[in-house]
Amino acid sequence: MLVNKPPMGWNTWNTFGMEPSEDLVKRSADAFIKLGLKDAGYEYIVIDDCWSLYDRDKKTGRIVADPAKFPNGMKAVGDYIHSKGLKFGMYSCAGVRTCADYPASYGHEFEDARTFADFGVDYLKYDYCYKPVCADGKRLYMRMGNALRSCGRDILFSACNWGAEESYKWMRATGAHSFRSTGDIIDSFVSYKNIVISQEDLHYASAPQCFNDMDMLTVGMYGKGLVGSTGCDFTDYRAQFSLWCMFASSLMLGCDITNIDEKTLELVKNKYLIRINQDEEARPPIDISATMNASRHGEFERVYFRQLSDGEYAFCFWNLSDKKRKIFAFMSQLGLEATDGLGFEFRDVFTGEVTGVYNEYAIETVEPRDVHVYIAKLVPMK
């Protein structure tokens, strides 16, 4: 299996969009293993879009890295970031231009893939700016697999259609092993608020060897960058990691990881969130939020449930809201009754401690667009 779990990594796009160069990416890679996310799981190193010059070179007919920015060209880079241990990823584009004006792989598919496998890249961002109205975007994205698993070398596919088409119906069959069917994020709660209610009904979608993709994690840009937007807090960032992690998501980092702050570090090296998000199973989330009376869905508050494997699993719960809230979860929702014994134990994600069991329900006090995280596990009640 090339991918049995959701990936993680770094993408240059969110904080330095238009301005990637072989220097950032170097100081990125030398970042990961000096701050220990290798060790954490993070792996990938992508270069998003403006790494090519404006147009291809007229006797190959192939892209060609902008020297100005990557002046050893991009086999260079990836000889770098693979002499870290860690993988190398590039961003092309279904359509006949890239999202920011550049050459992309429209009609050249194959062309293309051989030559990202001749700079060694392992992970391919594929976008879906400036398609023709003719032409079949399931029928794009097919051309592109099938370029990817006849180049000779294994190019994890990200397909990043934004969900048009319905692609998650039907992005799998053509080879991808992530899908994004979101819009863009940018450094807000709005933003990330709305990309994992928009998921809600699409957890089904995604299992090993195509994962959902609900597009860069903003954790830790505090506002700075291309998405910087208004910015968020750590509480947001918390949230939204620990979101990522529930829904199973790819992780990818978007923040500037040379200069990441430490409690941030913490937040996205957390043994627990990762561990949930990287469960071998995969088994998607439930949405078993319940008002006070327990009789309908609450607008400003969810509870996720996710079985895990070895017997364990993961409750998320999370406060939508701008004002403290108490949040409940019912345990006859999940099929257990007073009756029968055993409850859930909670292990805090945050701090590692065991903070209770419960077998009818249990009620969560949360602060203003925060989360509660735990890993549980069925045992005996005293």
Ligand code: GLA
Contents of the next structure:
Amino acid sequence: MLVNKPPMGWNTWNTFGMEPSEDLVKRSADAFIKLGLKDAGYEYIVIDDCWSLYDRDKKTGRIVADPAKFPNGMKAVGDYIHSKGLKFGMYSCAGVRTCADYPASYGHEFEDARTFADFGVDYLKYDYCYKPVCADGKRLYMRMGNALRSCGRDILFSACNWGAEESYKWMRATGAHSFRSTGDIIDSFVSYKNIVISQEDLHYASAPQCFNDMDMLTVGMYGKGLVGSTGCDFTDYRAQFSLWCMFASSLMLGCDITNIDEKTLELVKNKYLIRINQDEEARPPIDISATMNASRHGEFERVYFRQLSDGEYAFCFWNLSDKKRKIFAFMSQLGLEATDGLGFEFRDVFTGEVTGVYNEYAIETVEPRDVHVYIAKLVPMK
Ligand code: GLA
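Switch from the form predicted on its own to the form predicted together with the ligand and give that structure.
Complete assembly follows, chain above in first position.
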């Protein structure tokens, strides 16, 4: 199965935690269509932990859906999702129990992969809780990778071991199509900032067939739901979404999309940001910020730069501080000198407007925790 672009969709966990249900999933699938999320590229509806009964079926050994949450079973849920032209995601875990203590796939990998195939599943998130100490994590992901490859259905393998055991080095080899690279996000500035910083030296590992999954977005949660925490404001969400796009992360929405506000909706459907995220060359960003004291990364600012296909580029100026800052980018760091006669023409991804052409340096004044993001082209200087 080829996965050439970071997967895009929605997952039940961040907001609904232990309470996924058929009704919620159906309403969310309807919202995907009504709100234009499908047209913007979102396709997977993923049911996370807590969908099954507490124990496997005694006779068949299979995991069984909780009839209180999914009265018509999982196949019916999958059929509904498919009837909307969307794809169906589910969840299991490499250990003996899932993180919320439901049956997991350790020792049942091949049987569970067949069960998911019978349900019509197209995407499996595969977690890492309750792994026996004696078991080798890499082998467990290999096992499920093989199980999915032989189950008779194309199922995207979304590995979720939180970056443990330097999984960015080996997860691609297990057949996984994405690897969760960090611990769980919560809806706060510190949480998403730490996730981004932790991936700065690893983003080269996010490439076609196995993308970095920096966790489900908290964009639009405003402190509500399971991982609500302190909540963020819209500036944070604009930054978070832009950074996930710059880093070619999976884009899994985590807010309640049946109640999503207009501004958030517009943000997560931003065609320029999605174009950056989904760029088929999937080249990594580099930080080209230039600090006054020549330290490698300033504590409070970043300028991520990324080459895109079709001769385009992306720039993201990020102010990590709580004060307005002037942020510099020197084009000579990109191999471009003022004497070359070319400059980067910046198109603001939020307004669609061209804001200028820069050939020696660009200076942006960025509000606290905000980002300025541009898609750029190299053009002759006038
Ligand atoms: C782990 C994962 C989360 C979520 C929960 C479910 O913590 O990292 O994303 O799936 O388990 O219990």
